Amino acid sequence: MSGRHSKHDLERTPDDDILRDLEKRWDDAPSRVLRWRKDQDVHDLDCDGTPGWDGDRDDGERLVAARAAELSELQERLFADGRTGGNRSVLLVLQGLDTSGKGGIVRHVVGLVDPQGVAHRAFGVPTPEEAAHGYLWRIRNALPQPGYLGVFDRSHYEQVLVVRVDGLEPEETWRAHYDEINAFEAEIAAAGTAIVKVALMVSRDEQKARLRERLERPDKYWKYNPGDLKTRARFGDYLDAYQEAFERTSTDVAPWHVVPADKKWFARLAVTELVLDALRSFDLGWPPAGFDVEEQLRLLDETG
């Protein structure tokens, strides 16, 4: 029995025609449209744009909803593959300034799949135990096991973003991390992990509006951190840090995808497409039975 399949082997639904129509709203594959290019400058990025997409918000939200069935099934196939000896996994790395929508991606995109196959980790300030080790120690400990969709809310890139901007290490130290990160990602990719790196880029004006909303709504107070204003004051410095991180660490095995995030619906659409593309790349079928099915059916019938 073959374990291979194409996406057309997935169960068809009455909405297939609608799905095909919505897919045509993309001018090109999102993985190509959104991939970091050497000639890009993040200072010039239109964070309110929808690159490659000529549909509207309603179209985008309908496509995300239409993708749910395939996304869920492919993630389940990945989980089944891991449970039967496979070595593949997906790692979604989410980076972005405060209010860029990382949490919304987790809820609205990752939330489309079975949570038992998801390994989510949010990285904050290192604990004393974590700080006693190299910065990649806690990252390695959080990598998804075979069969899992891993999600990093912030990641090892804090070491060349926050650490750089806040001056937490000498320049010669944090500059050495670029090559370390590239080697680390090449290693885990070779071991079977598809890495999807997404930078959610929000404009300064939109960030201000989102911070204001947190201060004007009691149900959002818990999201607000006065320290966010300190980060906001270094907005340009963070863009410089992102620029160099993209230039130094967007590789063939782990390219960066730069996603304009002022429109939350577009960011969610883009990440949905990128994760789906990674799952499709494995071309997984259902694992064959490791036992004699007919015999087990006979034995089952004998149980009365």
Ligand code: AMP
Second form
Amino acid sequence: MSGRHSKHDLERTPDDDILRDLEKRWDDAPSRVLRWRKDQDVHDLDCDGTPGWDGDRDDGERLVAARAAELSELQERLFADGRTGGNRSVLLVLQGLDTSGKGGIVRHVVGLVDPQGVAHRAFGVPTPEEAAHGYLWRIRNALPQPGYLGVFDRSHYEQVLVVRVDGLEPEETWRAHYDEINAFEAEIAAAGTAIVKVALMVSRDEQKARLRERLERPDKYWKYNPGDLKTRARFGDYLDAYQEAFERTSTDVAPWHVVPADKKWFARLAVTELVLDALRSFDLGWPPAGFDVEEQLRLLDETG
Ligand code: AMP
Ligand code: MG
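Swap state to the form predicted together with adenosine monophosphate (AMP) from the form predicted alone:
Time for the whole complex; same chain goes first.
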């Protein structure tokens, strides 16, 4: 589970021993366990499950905390690579129904790294300007530059989810998007972006409890949107739309990961591991100096 970056390559931290113990609670790599499988039916998913993970909540939260050092160091290496001519970036695509915890992932997982290296974008109902362009226009404009960890809270996938369920485009139009999306993602992957697609799957019961909480707590009213009930009424249609999106757009360069999200701590743990995996896959060291270090040291000394 230590990935391609052997530990000696990274600074040792006090968390190392805790980490070695906790990562044993995964009985298989999260990227394998959570990856969409062709025979999978999302209607049968146990949204309250913790596939591949033998630990409890406390273990999960401690592992996320212990991963922070490696996550932020690899993100800094990525940033340094981008600053010195590298072309690589990571794009985390977060999809999920209302209350599935997309915002919590941003706060608790993406929040572990330096915000200067993060390019976050949430996609809502297209503005008039966005609607005047093709649906990939606003997406392309928001892609992470080299060196960045891009995060999409909702994405181009809305074009085969809400657009399908609400009938915002004729079927032949939204159906064409699957192939368009695959071609688009292949293009950005070839240009150096590691795409991490995550669907946070909340159950119908848990969604109700979370919506109720938003209505019972004044500090959560701001998260509630009366329109969420209309979306909830189409829960089954959304599952159908997710199922087909997974079937049609889970590719080798950009596979889907289906993450049970009734346990927020598990979803956060899973996404931490998936993002870490993407960063490790670059196998980045620190960029060499683009100047003569000895000479610069000498010149610095001469400045008195
Ligand atoms: P929220 O994420 O709670 O701020 O809600 C954003 C809303 O924007 C959701 O209801 C989405 O379904 C909606 N939305 C996002 N992208 C699109 C799109 N391409 N077309 C229509 N609605 C969209
Ligand atoms: Mg909402």
